[in-house]
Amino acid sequence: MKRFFVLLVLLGVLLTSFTFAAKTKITYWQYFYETKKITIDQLIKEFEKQNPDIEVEHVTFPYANYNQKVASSIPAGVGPDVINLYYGWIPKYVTSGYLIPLPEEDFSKEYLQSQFFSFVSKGIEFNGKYYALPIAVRSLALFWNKKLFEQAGLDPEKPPTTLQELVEYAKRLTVYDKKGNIVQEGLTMQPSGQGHHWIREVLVRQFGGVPYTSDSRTVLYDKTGAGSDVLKFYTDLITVDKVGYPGFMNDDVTAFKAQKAAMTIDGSFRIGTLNKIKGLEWGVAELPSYMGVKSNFASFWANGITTNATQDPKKLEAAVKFIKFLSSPESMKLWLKNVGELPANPELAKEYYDDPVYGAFLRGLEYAHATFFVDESAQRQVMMDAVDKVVLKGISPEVAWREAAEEEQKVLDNFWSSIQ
Amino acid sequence: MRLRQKKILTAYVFLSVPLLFFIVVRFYPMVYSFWLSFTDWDLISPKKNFIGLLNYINIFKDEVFMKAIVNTLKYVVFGVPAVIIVSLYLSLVLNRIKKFQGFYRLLYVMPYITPLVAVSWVWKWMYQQPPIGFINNLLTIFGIDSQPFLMSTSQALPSIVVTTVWVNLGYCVIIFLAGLQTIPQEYIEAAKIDGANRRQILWRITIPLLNPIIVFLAITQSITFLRIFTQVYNMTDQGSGGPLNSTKPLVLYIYQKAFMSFDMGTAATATVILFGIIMVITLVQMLILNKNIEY
């Protein structure tokens, strides 16, 4: 009897170890954001149901030490097989030998072009190869406060549609005290927030320029189109029209939340924050056009395959399947519903064009550009400094704009020289 | 083994524990960052290529780095004398009152024990423009024009110094009060009998006898101001050390290089240079300020 039991247990152990061995386990890493974590967990369950031979381990960690965590995991050999990263970090991760290109047979050019907005393939390309796929994307739009529109005698359902209107509305919406201090901003002016994206990818293009060469190695915004007129337009809103200034009520988001700013340009990721504010009646519209030109800035987090996964062909195959699954229209739908981020698939996006909240962002994706950042914080600093030079130091927009281009060129040169 | 030897051995055994801790937690990272300053490590890459002194050559060509050094020295030059003079004055006054001394002491220590991030944000809001900023509203009441404070390239750094002085006051006041209590009452009484006035007592007796305390505070406060980070990170736009790098101290420069630009090599180089500056300043202070005073 005893012997029988021992045999039974042994058999059980053997059987379970056999089934475990047959399963391929991959590890997925992303930073912790509650709805994202829950949604990924849900998606993993579905994925494992479709692929019973694959097991996905989901690991999250705080956003604050994302890169440190990743960096320390490599030497320790505990890194992920599939990793979620900001598209702007792709060059760095690739040159560090961390990411491998998406296998071409699974992710062909046709697949990318048919399944994703055009800016996506540009954002994930590095030296002619593609490295990661997004589940969802983010874009910019104009948020406006309906109550403040009413108070200023404007139609609360009619946001400005052109830059001229934007300026005109902003002036009417700005409120000053007796001493001339702004007590309510007409339009937030915060280059350190989304403002620098608006200048770089939207205003530059609307003023007839191009921000960078197509290989992203050379700054062009000072040499093309109306050049420094872009900076002049932006800083005039601060110094001449006085509709707002950087740092009013600390930052643009706080000012808009506190109903002290009538209009702001912000990203789709702000929807959740604004929904939570009681008594704030806001609308959202496509970014104002200028001379018939529409433009937008889009960004995204994407899933890439690490060198870890190449140790075992089965792992690589599972990773490919998992990334494809995460970027499928079904996953995107769930993502929009749970997380509130926009689908990266144009066909799917069209279904939501009439949505009062997401519509404006999604329509913006059609003509959006994703800046190829080599060092986003340094490149943002360049734009912040350009605005500060004009506003605080009284330097002419021509000089400030030229210096900005030189500074940013240095950042780009620094990066490209380090990888050759 | 004799008893003496045994005792010594026991002492070493006990000492080895903190020693081991210091070697692993303090010295190893220090030596490691020295080594990193000679590499081009980018935080994510497993490769750390040795590039000799290239980082040191390049960093001195970086305008932002030079600006950060100047700013750091400004923090020390403005901050340390201010905090020492104000706290010495306050402790002299506090030492004279007998009632509620504990209460006042608590009041001055409060900023010091409050988390620096919270203090920074409260001050950031107080420095805001009208109609939000408390300080500007106060100025307006007295008919003075509102000031840009943190939004100006010339006022931002002094504004942060004021906050830091306010924070560190409590600590310095406590140390000074403790020092004042060690001055023998007989000296002061003897001086009074000899007809010395208050000022003479202060300059001839109190301050010379407080010298070790002043040296101690000058050194610790210098190090505090040389390593200033939290206030600047929280009080400037997006932690940039702006506007236009006018408030950026070395530690913030290091942080940005390491964790925002992923340039660990340069960050380590700046760290080594900061280490050097701190050491030099501390040695100089000890040489100049440390005088033995005996009566």
Second form
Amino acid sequence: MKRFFVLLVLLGVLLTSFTFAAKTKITYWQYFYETKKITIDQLIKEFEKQNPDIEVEHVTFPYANYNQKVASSIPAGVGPDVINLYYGWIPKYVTSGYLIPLPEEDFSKEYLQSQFFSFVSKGIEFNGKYYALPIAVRSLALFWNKKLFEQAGLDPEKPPTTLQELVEYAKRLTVYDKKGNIVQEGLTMQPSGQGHHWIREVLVRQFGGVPYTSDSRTVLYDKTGAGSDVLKFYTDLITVDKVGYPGFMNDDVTAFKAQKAAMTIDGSFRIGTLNKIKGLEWGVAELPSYMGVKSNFASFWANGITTNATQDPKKLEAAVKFIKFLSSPESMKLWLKNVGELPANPELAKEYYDDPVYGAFLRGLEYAHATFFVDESAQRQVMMDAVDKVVLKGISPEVAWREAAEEEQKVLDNFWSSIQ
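Could you output the structure for the form predicted on its own, given that the previous block was the form predicted in complex with the partner chain?
No partners, no molecules, just the chain.
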């Protein structure tokens, strides 16, 4: 009898070992953002429950070090099998050899068209192949502080709806000290944040221009529409109207959270953060129009498969399953609830069109554009430099705008020439 029990124990150990050994482990990377980390942990728990033969290791890094960590890991054959990246990084990740195309048998063109907003396909495509899938999408909207509106004698339930009203409201909401220094911004002015998107995809189009050619190879914002009037409008808010300036209280998010900024243009991803601020009574509305023209900027983070996953067919199979799971309607619902980002599936998004918070962002998606960045960091810097030239160096908007177009054209030319 004793020998029988010993054999049973040994058999149990062997079975347990076999089960453990049979698991395929993949590693998932994203940058650290508390609500995103918590939500991915929840999703991994459910994914592993549905796929008991797969284990997912979740690793996060500070945003500031993220790309450096990727660059030093994937080429060495270590690090993530599935990675979360900003869609604007896809060209750079592909040409650096970090990503592989999504398998066409699992992610067909028909699948993408039926499951995601149309701008998603354009954003994840590079040289005719698709490289990543989002859980959620983002757009911009105007956030306002209701208490500060009341203090300025404005109706706290009626935000500005046009650019003219935006300027008028911002002037009334700006507070200065005795020396004329701003102590409360009427409108945040942060081109390093969402400001460069507002300029490029919103103001340029509202003033009658187009930012780039359809193949994203040529800068057009200096050649179409109102040209430098766009930059003049933006910088006048800083230098003439004096309703805010870059770096006030460090950045726009800090100023709005501290109730030292009455209005800010920000993304739907900020909803979760603002909901945690006690005493902050805020509203959100579609971006102000100009001459009846509406425009918006759409963006998203997406999950792609790295070259590491190709080292083992089982890992690649597990990575495909995990990406599909992350982009399912069920994952999108949890992401919206926890993180506040919008469903990437248009049918699911329709369920929230009348929501007092999400509705403004979802309606904005109907006329939004997703910039095809060849180098998001460099292209953002071009727009930041243009603003700095006018605000800090006194260069005219005409000259700064022309130089910005020339600089950004060099970025585009360098990229496209490197892959031809």
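Residue numbers count along the first chain shown, from 1. If you superpose the two forms and keep the largest set of C-alpha atoms that fall within 1.5 Å, you have the rigid core. What you are looking at is a predicted structure, and each value in this text was computed from that prediction instead of being measured.
- Candidate list Tyr212, Arg138, Gln115, Phe373; rigid-part hinge between the two forms assigned to Arg138.
- Once the larger rigid part is held fixed by C-alpha superposition between the two forms, the smaller part shows a rotation of 17 degrees.
- The rigid core superposition between the two forms gives a CA shift for Glu104 of 6.4 Å.
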